[in-house]
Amino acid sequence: MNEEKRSVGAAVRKVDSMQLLTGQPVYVDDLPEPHGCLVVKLLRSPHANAMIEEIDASAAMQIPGVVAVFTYKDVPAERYTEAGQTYPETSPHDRLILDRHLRHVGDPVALIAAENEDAAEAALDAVKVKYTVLPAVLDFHTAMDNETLVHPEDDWHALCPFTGGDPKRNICASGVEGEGDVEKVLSECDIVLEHPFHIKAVNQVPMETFRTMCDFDSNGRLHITSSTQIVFHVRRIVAHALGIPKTSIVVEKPRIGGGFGAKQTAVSEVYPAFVSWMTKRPSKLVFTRKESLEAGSPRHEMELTVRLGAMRDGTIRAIDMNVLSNAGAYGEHSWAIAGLTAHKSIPLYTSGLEAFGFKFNVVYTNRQSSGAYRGFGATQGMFAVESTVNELADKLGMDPLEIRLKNSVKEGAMMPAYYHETATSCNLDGCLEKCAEQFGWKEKFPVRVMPDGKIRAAGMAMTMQGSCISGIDVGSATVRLDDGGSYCLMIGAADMGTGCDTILSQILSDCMECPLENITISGANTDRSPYDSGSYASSTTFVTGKAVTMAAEELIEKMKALASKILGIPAEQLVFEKNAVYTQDHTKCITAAELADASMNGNEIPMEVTRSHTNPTSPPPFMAGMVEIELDPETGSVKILNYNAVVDCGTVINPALARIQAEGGIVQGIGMALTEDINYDAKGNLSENSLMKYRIPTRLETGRLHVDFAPSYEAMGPFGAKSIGEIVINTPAPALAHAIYRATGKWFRSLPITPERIVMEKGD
């Protein structure tokens, strides 16, 4: 294709942008409700740990419009997990649809199904419950081997024995690994730093809360429409929870109003599915913002102790990490997330590293269960490791940029702490140098006291992520030649605002050498789509995108085979160019439109291909981030002036969408670092259960954001691309902590760093 007409590399607008701009119905709650659709509400536990002694729904059933009230007596007794992971899930099967034992404030007590909202709300107040309140485990530091067990039941089980769970000790998961003699290397180092870091849970806060609608198709199958990242996993989870065949369920997603990992957990789907299956009527459940904050799937709270050993010349020789993670009441994603705290942070410093160690324990507590959130453990690990490296630079009197350039992983290096994978594409040094130049690091790094007494300072961090789950994630694509020479692309990945529908269409457009307008894309539906693990682990562009290229290549061969029949010329003597098949001398041509017509009459060569792809490795993207702040020493307020970031995500398929991804992730990271706070009272009630109390940053609080790219080329990715979805959230917290230290002389090793803490505390 002519270079100036390529789709890959072009900043084209999203394929659904006009629908969104004009307010057309695209989300779950916009869709017309089926006739007779029931409103589903959840009665939730007011206690952090309690047993239901008596439950009486008779008064609720007398309310006009109430159709059913379900309790723990009505549901299957088979435990399951809500985690959207490839089967067999590494998350333990530790929950029931409704349980007599309630394990956190907000745990479901009863399911209400009513004809209208008012009746459902009235029924919530009418159900009478007598509880036996039990001691609660609210502090994850005291959870392990506590006499109070969060999961005392005997039917707790895990499908993967290597995850190290032991519910009789309140351990959800555990693990130990490493390489080299950490203690010996540390003993030989000139300087050893050791500190604990505390990262609180934070909420994803997508625009659209959790919501699901259920109906029945013409064959009597349960049809679930949900705001989810994982349609195929939802089908399996619901089938398991309800004890019904997967063939009885079809799951699809419309446009998703943001997910950020929250919707990699099946938070809302099981409840209306159960109501519909039992009542044989359509149903719909929409979480309030309060429910989403109190009973969602926030980032895991963690305490990470990092030991780092280095020489006086700045060579980092050993890193050791010990992680304590808070699963909350249930174990979704806990093992995988805890593991990645080290796997996505320690490998950054591969150049001089001689040894590393890593140990983690994930414990159960009586708080809402945690789950996947953009960054998936790397965010917590990066805050601890990058903060420690910044402290090392300070103690050695070195520029933190130079210490990173000296120790950072280089292309071609094998990374022991990253599953022994090789950095096949790495321009991390390029990211650091370009970011420093654009930011003006040399000028901004020195601390400056302004005439009004405010202090300007700068901080930095670097990070890596992954591009899939190595050897596990499956991405699939079906490409079909349609009437008029257009193409239909069917995928199982979920566009949740990331623009993956657009990105994958751009990839196919270049493969078929046709205008982007010739591509139509059909989103995730378990009946229509080829199997896909779902949109998580930053895998869609890298894994599903590669499946698109593979399917396109095979379809081209089929088109050449059909053209061969028509022209009477061997297929190997034909070439595909500009959406048409030519003879090698270009004297004869059959267009894609003509081939589409020919395929519909007396043809046995299908003009449709499905390809699945999994990658044995997960080539990391890399990123550098630098921030300039202005801090008021009297009030502790931190004003962000500039945030510069440079990303190596391989070939940038769509610069506009990649830049938006980066800006959004940086803002989320800023919120995690400075404003977003979660606190529980002595009874386990969440204090920040509304957006009046849970402070996500506004655009006015994030300063000037500047994002650029320093591409490498990843041969395993489509057109050389890697991922960008998760990496972008990881640098703000350590960079801001660094800048605040430069301004105040205080290291803050716990988040968020609020103005009150800056003024009143001595630092951690």
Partner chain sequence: MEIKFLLNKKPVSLEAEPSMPLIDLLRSLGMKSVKCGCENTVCGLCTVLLDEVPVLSCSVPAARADGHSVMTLEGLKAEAEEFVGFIADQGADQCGFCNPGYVMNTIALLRENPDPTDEEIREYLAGNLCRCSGYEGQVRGIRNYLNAKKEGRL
The other form holds:
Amino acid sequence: MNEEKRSVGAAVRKVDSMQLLTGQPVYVDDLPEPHGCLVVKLLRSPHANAMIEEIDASAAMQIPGVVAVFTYKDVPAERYTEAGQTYPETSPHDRLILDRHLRHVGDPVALIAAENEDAAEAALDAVKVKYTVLPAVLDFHTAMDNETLVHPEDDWHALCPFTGGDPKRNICASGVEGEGDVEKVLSECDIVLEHPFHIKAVNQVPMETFRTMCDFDSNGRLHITSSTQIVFHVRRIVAHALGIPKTSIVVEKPRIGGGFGAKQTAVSEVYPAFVSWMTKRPSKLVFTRKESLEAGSPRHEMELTVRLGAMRDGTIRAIDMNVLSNAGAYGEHSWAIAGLTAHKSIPLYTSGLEAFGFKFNVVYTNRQSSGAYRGFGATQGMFAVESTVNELADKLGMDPLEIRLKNSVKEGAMMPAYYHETATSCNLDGCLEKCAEQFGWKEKFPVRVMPDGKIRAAGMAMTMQGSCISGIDVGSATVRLDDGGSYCLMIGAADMGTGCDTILSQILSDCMECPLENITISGANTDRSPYDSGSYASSTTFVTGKAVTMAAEELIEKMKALASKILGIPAEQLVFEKNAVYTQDHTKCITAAELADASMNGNEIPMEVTRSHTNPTSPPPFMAGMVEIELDPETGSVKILNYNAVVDCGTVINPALARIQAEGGIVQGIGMALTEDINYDAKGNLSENSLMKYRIPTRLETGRLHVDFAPSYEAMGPFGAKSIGEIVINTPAPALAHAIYRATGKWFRSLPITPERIVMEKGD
Amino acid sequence: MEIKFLLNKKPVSLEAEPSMPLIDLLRSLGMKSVKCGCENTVCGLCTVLLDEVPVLSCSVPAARADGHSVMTLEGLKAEAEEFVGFIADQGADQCGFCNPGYVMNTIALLRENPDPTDEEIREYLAGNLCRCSGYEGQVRGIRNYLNAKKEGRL
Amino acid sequence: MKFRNFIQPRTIAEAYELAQKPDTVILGGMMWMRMQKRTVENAVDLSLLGLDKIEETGEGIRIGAYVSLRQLETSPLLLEYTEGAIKTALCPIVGVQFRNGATLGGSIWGRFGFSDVETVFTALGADVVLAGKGQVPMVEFIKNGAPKDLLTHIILPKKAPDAFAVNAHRNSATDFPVITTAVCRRGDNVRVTVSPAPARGYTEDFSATDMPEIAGNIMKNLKFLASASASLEYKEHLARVLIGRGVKAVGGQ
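Here we have the form predicted on its own; I need the corresponding form predicted together with its partner chain.
Okay, now the whole complex, with that chain kicking things off.
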């Protein structure tokens, strides 16, 4: 095919872009409301740990317009998890739709359904509850073996015993692994650095909060329309929570107003589903921003202690990581996320690494439940390991760029800390070198005091992520030849704004050698879409994209078979090119449009193929990030001047969308590093419960972003592609901590690094 | 109270609670482009033009629209379409949820200052939060539009 | 906040009379007020009183209470009067749309210790015009408030400052300021105003000859309170730094 006509590699617009940019009604709360749709609201616990002694909804039920008030007495007794993971989930089944035991401020106490907003609001105030307030476990350092148990109940259960949970000790999950004799290697090292690092439970803040609408389809099945990344998991989770057959539920997602992992947990779906199932009426629940911040699914707060051993020449020989992670009140994604702290950070330094150790405990506390957030534990691990390596370079008087190039993982290396997978494609060094050149590392790394007293300094970090969950994630694509020689692509992956609908269309367009306009795409719906685990773990381009290429190849064979029947020439002697089937000498041709017509006329060869794909390994993308700041030593203000990043995400399918992923992720990472703070008061109330207080970056705080690519070619991915969705959030925190150290001489090992801390503290 | 106003240049007359936020009133009238992202005046998603001035419709009581003109993106589609394609070319629309707010505010910016610098764009749009794009793609898109316009490529 | 009646008086006298009624609020821009969880009977809107003008009068610059913050920062008259400082001071407040809604009167009436607007106008030596009490210095108003009264105008003295500087610290762009300081020099007088939220704004006048000592001296009288945004110690540190910068900017090398 003509190179210039290829879709892959072209910065094409997202297929939905003009709809979105002109404000069309495409999100859950914009869709036409079914007649008689009930407003659902949750009465939430004001206490961090309490038992409901009495609950009386009679006054609330008297309010005109209130249709139902449900309490713990009304819900099924079977515990479940909201985590969007492949079954059996590694997350413990530890929650009920409504529980008598309330485990954090914001835990649902009662479920209210009313004809209108005002009645529902009034009912919130009218439900009378008597609580027995219990001591709360708020500091995760004190959780393990605390006499107060977050989950004292006997029906807590884990489906995967290897996840190491023990609720009688407030342990949600735990694990130990390693290779080589870490203690011995550390004892032989010239220098051993050991520090704890602390990251808070920062929030994803998709601009659209959690929301779900339920009604009934023409067969009386519960039809859930939700802002979710995981339609198939939602069907299973809701069926499980409500104790109803999976066949009675259909789940779909319209456009999603951002996810970032927040919507990989079924945070809002179960409640309106329960209301609709009980009342047999449509219902809708829209979380307020406050609810989304107080009872969402933020990043796991963690304390990570890294011990890193190296020689004077900069060779890193051993890394040991000990992680304490805070699940909050429920255990969604806790085991998996804790694992990634080490699995994604330590392998970066595979070159001279002789041993590694890793131990983690995830504890329950009386704070809101944590969940998946872009980076998924890797972000926390990277902050700890990359900061330690920056300190090592400083201690040894080495350039942090050189120390990385010396120790970085190279293509073809087997990575013991990465499930013993091999770096089948890796251009990490290329990322570092290109980034250093474009950023001007040599000029910017030296600390410069400006005439007004402000200090300019630079910092760096490198990172990797995965491209799926090895051997678990399933991506599927159905491709159908349609009227006029176009193709309908049906997927179960969820475009949450990232553009996967477009990227998968680009891939199919190149497979069929047809214009992008010939592709139509149909998004996730559990009735219509082929099975897909969902859009998470950076897997959509890599796994579902591969399924698209496989389905396309098979459809081409079917099209040849049909052409063969028509032309009377054996299929083996036919070729597929430019959306048509030709004889080898190109004297005869049947176009896809003609085949489409023929397929609908006395034909029994299906012009539709579904292929599922899973990959046994998860080829990591790699990335380098460098930041230049200007720091005001008197006020502590940090201004970002430039942020450069170079990414190896394999073949870049769509450079515009890949760049925006990187830029968006970097800015989210900047927020986590500098402004997004989380504080709880002594009673377990979150202080930063509005966007006035929880400060995500504005466009005045990003500095100038410069993103480029240094692609390797990953043979297992579609057209050589890997992933980019998550890796992009990992470099800002360590790079900024590094730059701030350069400017102030203080290492900050906990986040966020606020102006006050820069001025008033001595460093961590 | 009875509220009469011009919605996207068409007269509307209805009975509403005076303190009802304008955003709720507009959405109830089908103006679904008007989004709520924060509930406390800091995200800019609910931006509409009230007598040509960009305001946060979450903080305007419906009563204050009485006798005035309100424009939403539904009524400014053509003006938006002049430049939003350039933002689409950057992939900066992303999830799209914040788009109507910042497209509305960009319309206000360009009416007020048809040839802004990048810094002026950032300053004017500072009250429009976006969590997907990292913002720079939006600025590049507007810049490309302005350049195309100057070079007569529109 | 919800209200049952929306009243638009035609005269200031009528508005003042309404302000005396129980269960009545005077609306500003409704930026913060609407987040209060309460219902009131009457909401009084002053849109019809012509309070949205910035005018030069014989006595100085008269600014109506319904002038928006955006009007203030784009007013050529005020930009010249403050040598651009009004823009620097107000631009970091949330965003253009917010500043189109927020009013001068609303920002001053609340006597918020975090208000950039209040700090700027106090330092500039403004008077407030109250429908009942008449014209009073802003310093006095900030100290005592004026319950049941009605703020209609702010008046800036005819003589523009010789030098004026606003320095604020925000933990993040467009956030509330942790501290805002303004230093205004007119001849021998140097006025320093500090908004040390959550305490009320503080103003002190100095002689220009004492400029080197100002930052040190004012600290003796300034009272800070720790808040979610900053500790007491950091606020004191910032005040010293920012006042120092302001004094330097108005000529106190």
